[in-house]
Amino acid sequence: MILTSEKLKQIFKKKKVILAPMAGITSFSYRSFMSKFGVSLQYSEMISDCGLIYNNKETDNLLYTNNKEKLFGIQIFGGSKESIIKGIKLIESRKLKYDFIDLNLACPVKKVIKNNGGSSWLNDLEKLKNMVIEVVKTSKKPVTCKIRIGIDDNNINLYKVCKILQDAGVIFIAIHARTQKQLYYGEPNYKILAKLKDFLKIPYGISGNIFCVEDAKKALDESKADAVLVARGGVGNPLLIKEINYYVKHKKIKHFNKNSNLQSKFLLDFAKRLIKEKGERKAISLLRGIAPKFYSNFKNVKEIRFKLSTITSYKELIDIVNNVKMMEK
């Protein structure tokens, strides 16, 4: 199947819930695990142009996926037009099944920034307008893209952006609503975006600060969006991709049962995926950072999740979760 606004459209209507693309979390585990509650598209990790252009290692670590995820695009950021199209066909001339190639216009990150990266596009829209115009012409997987509202309060081109973007032949525009003055913090801003829903003809979702369904109801609602993007509040929350689906289905609020028990096991299956993944030392190390959020919002979990910050083997993992007692939150 060739992916088009079209179908996404479809898509949409029945699973509104995308898997939004980060730094050190979105591994093939990851999404392997995120998967199974019910997302609509989802992202590698941002695949550097340069490092497949100069064969890092790491960077082929990011690439893998086993073939056979759905709906599953490849986020690829670079600094320079000549530089994301070589990515590009490097990616292509591999064994690799995804199904759309996404271009990070969206990292705030200082390093990815100083190198012309990221939201650093948003700064020449002409230049933007050249690059994206030559990428949809040579990929030959359709294209997506992922942008900031803009630079800063006093430098706002969205509806600029958006149209250069669809005018190039892009199927889809994930937006986070801040500016990358912004970074992760302060209030996104939804409502800007609202017009958006009568001047493109290609879908578009939204994202920041979705950790609720309370918030992606919000989201929506103000911003008209096709999909909501979920990032750092899915981590170790994999229901909330559940009840926002149920929302969208049902129009009705609903917060699904998450005893310390059920997370025990989410936690598990997800650390037995990545360890196979990437073996048990890479895995724990990865574990450190994602491990103790299964248990935010839970009463008297402090120790645990110190404990789970610290861990240096799946036997301590193990060790842990096992002397997790039932609790409400």
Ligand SMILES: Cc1cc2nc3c(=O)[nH]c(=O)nc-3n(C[C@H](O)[C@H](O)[C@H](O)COP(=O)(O)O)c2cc1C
Second form
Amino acid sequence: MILTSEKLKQIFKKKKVILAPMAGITSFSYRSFMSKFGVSLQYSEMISDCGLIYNNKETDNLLYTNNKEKLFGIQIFGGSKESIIKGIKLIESRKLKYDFIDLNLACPVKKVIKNNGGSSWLNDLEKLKNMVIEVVKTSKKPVTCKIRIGIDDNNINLYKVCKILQDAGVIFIAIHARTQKQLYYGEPNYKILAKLKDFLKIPYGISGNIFCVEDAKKALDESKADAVLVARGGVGNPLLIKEINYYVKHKKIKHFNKNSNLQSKFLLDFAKRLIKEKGERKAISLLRGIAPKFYSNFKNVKEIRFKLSTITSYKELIDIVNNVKMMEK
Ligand SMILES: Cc1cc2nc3c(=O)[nH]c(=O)nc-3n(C[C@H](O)[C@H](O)[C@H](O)COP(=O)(O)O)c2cc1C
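Output the structure of the form predicted in complex with the named molecule; the preceding block shows the form predicted on its own.
Time for the whole complex; same chain goes first.
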């Protein structure tokens, strides 16, 4: 199936949750673990065009998929039209199965914008237009984009950017409702998106501060977006996806029971997948950042969360998780 904006609109009527791309988190294991809870789209971590061009080993690892992921987008970032197109051609030469290419026009990280990548594309709309037109023309797969609402409060070019992307043939836009300057902090501006509903023909998704189902409701209501992206709020809290899906289906808020036994089960499921994909050493290093988040909403587990942030082996992880059960008794 070739993805189109119309197909996406149909999909989003029922499945509004998108798993947001997150560097260092949305590995194949994370995606396959989270997708069971009901997501419509999922993305790779951001892939550097130069990493592809220079055959970087870590870039190689980031592209790992079992080729059965649905609907799966590979997100690329880069600082020039030529290098992005080269990168996309290299992805195409790998015979990976994916449904769309996503252009990262949102990253605010210094290292990326210094090299003209990520959200720095929003600084020069002629250059942006030229690049996106070429990318859409060249890519064998449909193209989507992830953007921010602008550079800073004095430079919000959301509507112009969206029009450029739509006219170039982009089929979906995910919008982080913060400016480049805000990085990941402060209130996202959902309301600024509302008029896109009548302005655009293609669907758009809203991202920013989605930590609970009430946040998702507010973001969807205020932005009138077709879909909502779950990022930090979903890490260690996979049932958030089910809660949003429940809300979309029943128009009622319901909080699912998230007891520590269940959270431990989720954590071990994810940890096993990650170890299988990356090997114990690398997986444990990643888990030190992610595992404590599975117990964020519990009282009296401060010590356990600290211990999880310093684990050195899978055995240690299991011992700690067993202690979580003991604490509840
Ligand atoms: C650790 C981390 C890594 C991220 N990596 C990416 C990325 O690779 N590509 C991207 O488009 N956005 C990335 N983002 C942005 C998220 O997709 C999302 O838009 C942002 O976190 C706002 O949503 P939230 O406030 O609900 O977390 C990242 C965010 C975080 C926190």
